[in-house]
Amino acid sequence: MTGIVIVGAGLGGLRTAESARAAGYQGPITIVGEESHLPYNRPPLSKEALSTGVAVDDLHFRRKPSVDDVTWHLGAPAIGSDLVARTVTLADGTVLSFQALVAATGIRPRRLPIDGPQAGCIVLRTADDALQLRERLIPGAQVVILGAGFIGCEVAATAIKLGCTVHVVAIDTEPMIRPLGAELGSAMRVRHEHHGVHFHLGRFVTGFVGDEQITRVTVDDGTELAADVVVEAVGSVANVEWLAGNGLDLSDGLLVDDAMAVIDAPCPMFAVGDIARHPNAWFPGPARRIEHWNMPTETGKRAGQSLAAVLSGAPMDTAAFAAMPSFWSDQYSHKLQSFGMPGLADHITVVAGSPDGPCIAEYRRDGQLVGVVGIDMTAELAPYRKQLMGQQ
């Protein structure tokens, strides 16, 4: 056996590994990674090292001390797994075995199956798309994103102050609407109008045109848009497949309980950031994946713990899971935050300031306060966090 086996190489794993050494584990730790870099942060893959270039050293992690002996499989992802036999298949052929596993293998863009020639259709998740991207976006250069969530909504504010021409195109009604909801999202896009975007709302692409690259996006209205790069930015898939044939429910990710340990499993097993679906206790109701960026680091401190105790005999900390969701979003010199889940809301109200400059505007179901969302008023919006954790 080689202890703890952990699949994914982010910031989940990361964290699992440092809160497992702190939780009193000194035994053999592997982190497997698809890519070749050790962990690094990606927000910045959308903003500002996609403006001013992808330098991947810059965004490693800090990692602890404690980590220094982990072993790093990098740049041969999963392919496989035995969860009876307590195995893991790498794409290299290595095969590793464990006492206890942790998926932290996250998400990877959602596709769509559009016809035409694929060269030139570019997904932002990884350094290695960030590079590949900035490579396009020249001054001129036509610039189409399909999707105005934040990642498609983040490229199109980086893309315009490169000196390129933006088209969006999204089924959505205005850019952001599930999290921000109909009103917020209508004041950002008034405010990417402004620098020039153009959003194709309420629309979807039925065609990619070019020989071997695209040249030309279609659009079901008729629109044909030219396009130098597309930018498929329409949401995620989380990556389970690895995980197939273990009896697992793998339909949106794994489902854990409080521990971070997976339901079914037949093995010591935990999974931690965007492809955990777990309890909280802020915000009864079913278990969820929250894509935040907060959430690998704490969904990995309670796998560690839970880990260490595992392997020590001890017993795992049963106490419910409890994290506050946060995100944060930079688009032109406007900078969006949130505490909670807004996008659970059935009632939004703007409650300091106006949509069309610095806001905050509270989110509620059946009442109560579910999440928060500033637009530039980022020292006003602090209280909310103790508020959401107070009022339960």
Given for the second form:
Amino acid sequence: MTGIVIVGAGLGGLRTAESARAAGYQGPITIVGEESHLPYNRPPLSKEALSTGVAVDDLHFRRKPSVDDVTWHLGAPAIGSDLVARTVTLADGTVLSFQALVAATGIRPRRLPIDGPQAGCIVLRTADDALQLRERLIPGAQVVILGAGFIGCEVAATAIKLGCTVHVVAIDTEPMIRPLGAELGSAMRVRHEHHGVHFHLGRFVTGFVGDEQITRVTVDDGTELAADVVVEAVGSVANVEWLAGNGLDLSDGLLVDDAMAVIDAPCPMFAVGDIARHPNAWFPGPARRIEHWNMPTETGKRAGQSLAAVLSGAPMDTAAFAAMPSFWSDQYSHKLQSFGMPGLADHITVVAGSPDGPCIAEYRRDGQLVGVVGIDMTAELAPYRKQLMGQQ
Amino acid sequence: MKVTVDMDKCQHYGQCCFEAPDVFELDADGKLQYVADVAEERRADVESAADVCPMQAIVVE
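We have the form predicted alone; now please give the form predicted in complex with the partner chain.
Below is the whole assembly, all chains and molecules, this chain first.
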């Protein structure tokens, strides 16, 4: 038995290991990663790092000294597992045994089945993806972005800054509409248009045209867009295939309890980060996966404490898990920041400023505050965060 | 314990302020201000503040 095996060498895996150590676990920890890199920070990949050049060494997280003795098994993803035998199988043939398993494999970009050549269509998740994209974002390049979520919008802003021509094609009626709602989404669209982005909203791509390399993209309204590079940013898929065959419900990540323990797992097993579908005392309702940057840290901390307890034979803390989802985004000189779950709202009210300038919007569901979003108003958000935590 | 914030990286999101409000604060202009010399017993919260920084701009020594 080799102690804790953490599958996934991103932020969630790192924080889980650090938390287990902080909670007193001194046994072996192995962290498995698909990429060859030690854990690094992904958000800059669509922003600063994409604009100034990607150097993964500058993006690595500082690792606490307590995890200096962790065994890193990088460059080989997990491809299978047997939770009863307590083994994980990696793509390089390695079989790792464990006492306790952590699933921290995160998400990957969703791919659309689009007819035509595929060369020149890039997704953005890893540092290597960003390197590939950066090479193509040269002044004058014609960039077509599929999807108007955060990544699509951030790449659009960066590409404009680098002197590219940018078209965004998305089925949504406004950019970032699911988290922001129509009014703030529209206000952000106007900012993008002011910088020269062309939107094709309520539209979808019907095909890629070109010989081997994509040179044009066809849209369902008949529009043809010249394309030197296509960026596909249309959502994500949870990396759970390596857990197939163990009787777990893998339909939407992994369902966990308040301790981050995977429901129905036949062994000590936890899930953290983007794939953990967890309860949240501050946001009642069904367990949810939240793909925000701060959640791997929040869920990883709790999972680490649970691991240390389980492996020392102590009871796990079963107190309700409560965490404040938060996102931020940089587009041009504008800063968006949010607390809570604005996407749950049925009613949105701008309560300070105006959407065409700095502003704050409250997001309510059945009259209850569920989220807040600020554009270029950061310090003013703090009281709303307190309200969301029930400390009015 | 010595706290340093790389002000070239810092984007003044203020996430650190929630973890250690006695060490990090956004001023009236929304700019981050912080205490560089912090008592050792505050380490856990200050490390949490460094952990949650979206720009990973905080170094704790």
